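Have a look below at one chain only, the form predicted alone, in structure tokens format.
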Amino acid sequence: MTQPAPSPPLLDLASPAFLREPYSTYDRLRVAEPVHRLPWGFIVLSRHDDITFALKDKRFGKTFAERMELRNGPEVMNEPVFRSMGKWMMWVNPPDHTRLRGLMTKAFGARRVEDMRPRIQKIVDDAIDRMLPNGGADLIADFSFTLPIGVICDMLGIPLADSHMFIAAVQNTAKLMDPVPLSRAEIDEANDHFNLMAEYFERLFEQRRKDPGDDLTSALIAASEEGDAKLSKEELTANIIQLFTAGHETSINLIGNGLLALHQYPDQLKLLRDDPSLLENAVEELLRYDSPVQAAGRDANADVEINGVPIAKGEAIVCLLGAGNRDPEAHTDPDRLDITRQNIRHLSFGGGSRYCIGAQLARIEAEVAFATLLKRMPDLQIDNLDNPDWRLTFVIRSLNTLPARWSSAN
């Protein structure tokens, strides 16, 4: 007797179809099993309220080593890249998280970030000046990548000419954050990228010790050598790498995903062109609609219950931020882009004590980018609206390319 074919999994994080378009899967998951266990032990949450609870409740924290070992076996933390990532601010718990975050937040204060607006505007204008005569460009490589790379290099005191050294390394890091097992070849590649960055920053640290500047690297070096919040050598290297990686990945993808979404909804694009006062709200809606970060990890530090499902101490949680952002219990008609939407409660910057320290910088970068493009390139058209070239990673949702063309500009 023929056996019935097994039912497809509710969630397959390695499926190219899912990685290109995750939202229909999120819808099914939210209805069928909003607290869902993956085969290798992770629990995924897809409801807005459940995710908010896990992000904010102090019974959830981080266990980076255990999470990596769950995916890749007991020896994985001997790998240089994972030893370093284990010291990233985003992966550690108090008191180390509190100490590291206190050092980092000084660079991302509201006044300091707002003071960067003229520099951000210049980077955007320069990028558009370079693109305009060509009549077309890849808006990822030629525009959205250029802006946050320039800003984070300024903040860290890295010569912009050196930034090309890290492009492949940063893109590789997105794969490391996906909650799926890695091959030996992928781990070896990640180690090579990490070693390249670590060697570069060792040289940069030596330069800044001799000749400190008004940049975050110099400030962290000083903090590593004095005061109560001292950084070890390993922490200093790890967290500079984290800042370079996370400091532009969200902005690149907010701009890229946002440009795609606005052109897929020409009524919303026209509305924004006609009423620039909607820009701030539009950025929040774009963050909600297609979040550049699709997931955030937490681990249960105590036995707890979520939506009636018991979670044991030590279990690993994946909060599906993109699913929560499209939850109809949180936002009416969630699959539609609406830049006039009120009471937007997106989860794209996380929540609780680990709320993204670069959130305001990402917002300003996006506001300047969208406003300037609308003004200077009014006939901009995206070439592949119906078949976007998505990068096949899960945690970081991003486009490989976004080809565009224009015939005139103001």
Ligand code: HEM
Second form
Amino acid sequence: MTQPAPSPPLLDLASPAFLREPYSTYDRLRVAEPVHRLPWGFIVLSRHDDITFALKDKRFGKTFAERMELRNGPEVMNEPVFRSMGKWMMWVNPPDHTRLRGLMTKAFGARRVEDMRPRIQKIVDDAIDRMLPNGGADLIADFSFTLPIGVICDMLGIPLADSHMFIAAVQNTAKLMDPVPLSRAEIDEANDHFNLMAEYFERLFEQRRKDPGDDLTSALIAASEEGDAKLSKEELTANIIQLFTAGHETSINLIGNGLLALHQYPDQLKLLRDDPSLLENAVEELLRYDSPVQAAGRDANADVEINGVPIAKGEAIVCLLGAGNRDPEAHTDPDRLDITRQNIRHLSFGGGSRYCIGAQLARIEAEVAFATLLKRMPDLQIDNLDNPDWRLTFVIRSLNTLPARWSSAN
Ligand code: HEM
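Would you mind generating the form predicted in complex with the named molecule now that we have the form predicted alone?
The next block holds the full complex; its first chain is the one shown before.
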């Protein structure tokens, strides 16, 4: 007698079809099993309300080491790259989290970030000047890539000429974030990237100690040496590296995913062209529609119940931010891009005490990028709207390339 074929898993995080188009899977999950257990123990949340609850409730924290060991074996925290990542603000708990966040928040204050707008405009204009004569370009490599790295290097007082090392490392880190096991070769590659960056920062810290500048590196070095909120040398290196990972890939993809979505909805693109005052709201809707960060992890530090499902102390959960954003209970007609949508409650910057520290910076980068492209390249066309070149990673949702053409330009 033939056995019935096993039914496919509700969620396969490594499936290329899922990685290209996760939203139909999210819809099925939300209905069939909104609190879903993956075979290797993670619990996946897909409803807006459940995710909001988990992001805000103090009974959920972070256990980076345990989570990595679960995924990659008991020795993984001896690897230099993981030891350092374990000191990133986004992975530690209070009181360390509160201390680090207090130090970092000063650099990301609304006023300070707004003051960066002219610099952001300059980076965007320079990229467009370089692309214009060619009549076509890859908007990821030639445009959106150049912006966040330029801004972070500026903030840290790092010459842009040195950024190639961080770019390579950051691209590698996207893989480390996914909740799937890594191979030995992947871990070795990540260690190599980390060691290069750590050596670079060792030299930079030495320089800035002798000759401080008006930059975040100098401010953090000063903070590391005085006051109550001291930073260790490892914390300093780790948290600067964290900014490249947290602020670069994410912002590139807000611009990349956003440009793709706008061109897939020509009516919305026209609306924005005709009424630039919609830009701020459009950025929020683009964040909701195709979030650059699809998931945030938490670990239960007490027994908790979510949506009637008991979660035991020590269990790890994955909040599917992209699924929450498309929950019909939170947003009407959620699969439609509507840049005039009101009361957008997207989860793309997370929530609670760990809400993204760079959210305002990312919003300004995207606003300047979209506004300037619309103005300077009025007939920009994307070549592969029906078959976008998605990179097959899960937590970071990103395009490999976004080929585009134009004929007239300003
Ligand atoms: C569109 C762009 C961005 C998106 C979608 C995004 C998304 C997120 C999300 C979802 C979290 C919460 C993670 C969690 O709860 O576990 C987060 C945290 C964080 N983000 Fe962003 N981010 C973006 C841009 C930036 C930028 C530009 C920076 C800095 C240059 C940055 C720095 C951080 C940091 C340091 C944290 C950790 C906050 C904490 O743990 O207290 N992000 N981001």
